[in-house]
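Just the one chain here, the form predicted alone, laid out as structure tokens.
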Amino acid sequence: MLGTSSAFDFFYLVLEWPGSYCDAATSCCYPQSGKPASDFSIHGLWPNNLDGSYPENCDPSRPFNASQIGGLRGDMDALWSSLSCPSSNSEKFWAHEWEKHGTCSEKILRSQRDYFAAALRLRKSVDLLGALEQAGISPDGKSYPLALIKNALQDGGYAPGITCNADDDDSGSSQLYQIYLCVSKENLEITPCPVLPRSSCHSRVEFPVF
């Protein structure tokens, strides 16, 4: 799976909380495969640089081809499904992630199958929800101190970036939305983040029900 070095520094594995997506989105539809589990799902595996820039849309000659992810479909439906409307089989979402981000990792993850399989393996290796629940933080619609969320994830062995979105009830509160884990391009394992995305979270963060 590993190849030569590519023109980026590391990956972000971006996981999102589906309840926050659905609460803030104009519309939210469950995929044709059914309602996803109440757990963090994959948004994408994104090549990124230390200066905050990132490559994108690197190889238009290699569009997404669903036939290349045979054998991964069950895990893709379970861990990487689209909640956008109308309800779909999520292939449009996967195509976007491959064409924008995956094509930029081709020197390391040489095929579409390698790219999606790597993201799925990494997602299975982490348990963010378990780390939060161990600290008494549950997706119950309540708000929690951002510092408590960060400490819970760090105690669970993670040091991620956290981004939030705004609640749509005009309360001005923010919701736990995406968690950025960093992945080494050398060994494709979770690694301490050399740089984190800018946080959009308030001091207290809502954890919506899903």
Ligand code: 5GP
The other form holds:
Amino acid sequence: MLGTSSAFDFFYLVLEWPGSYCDAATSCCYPQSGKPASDFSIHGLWPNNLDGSYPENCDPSRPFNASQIGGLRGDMDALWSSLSCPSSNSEKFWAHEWEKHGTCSEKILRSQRDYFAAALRLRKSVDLLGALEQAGISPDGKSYPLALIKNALQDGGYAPGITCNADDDDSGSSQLYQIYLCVSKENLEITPCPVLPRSSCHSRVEFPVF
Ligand code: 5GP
Ligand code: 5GP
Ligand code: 5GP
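Alt. form predicted in complex with the ligand, vs. the form predicted alone above:
Now the complete complex, all chains and molecules, led by this one.
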């Protein structure tokens, strides 16, 4: 959908559990900046519409330019690094996210720096792992009822979308993969989600060690 209109209604801030990315069919490689913390990391900040559709690849004339995120690199490495193989400095991942989603946010987040800085600020403003651990749910490789995970997040003040992927072992069990939080385009703060992605999780969900 190259060049699709860049009007949209809200953002998804999509966070992912690194242990589930790594424990899946396509394995992972730690980035050159080193093994990331055992905490949720950023997948992307995605403009989205109320009907579930979304614009993508809105402006091919504005490719990713690493020189524009100079001062953010330490935070980017800590909170938004790439776990794909081969090991990299994460720039390909950032370029993909900027080009596919960031170029569609231009009306609200006008520069690459603003786009990446907003995602970092939002990620730092939430503590999903803390909310889960408060309820006794930790990344210990065990399985937890999805309802318990949802309740724990709700008690922490979050009502996100949750998606799962499949463990790459014989069990093929459902693992906690991504958390979709919603962000208002009016004030750029976390807001209740107007529409959630379809959950791909089973009724019990594994929380892999990382
Ligand atoms: P997957 O098939 O991995 O769920 O999604 C592939 C890619 O499509 C994602 O990385 C993201 O770029 C895009 N995508 C998937 N679902 C959504 C969505 O609900 N909203 C937006 N904005 N992008 C999505
Ligand atoms: P999206 O699903 O946002 O369109 O695409 C994510 C793209 O970034 C995929 O091509 C995926 O292989 C690549 N990628 C590189 N590093 C990572 C990572 O750490 N996590 C995720 N989810 N995707 C990554
Ligand atoms: P990427 O391009 O991000 O590497 O891959 C994204 C695609 O892989 C999406 O379609 C997403 O739904 C899918 N995906 C993510 N995790 C898994 C997994 O564990 N198993 C399988 N089969 N597909 C996955």
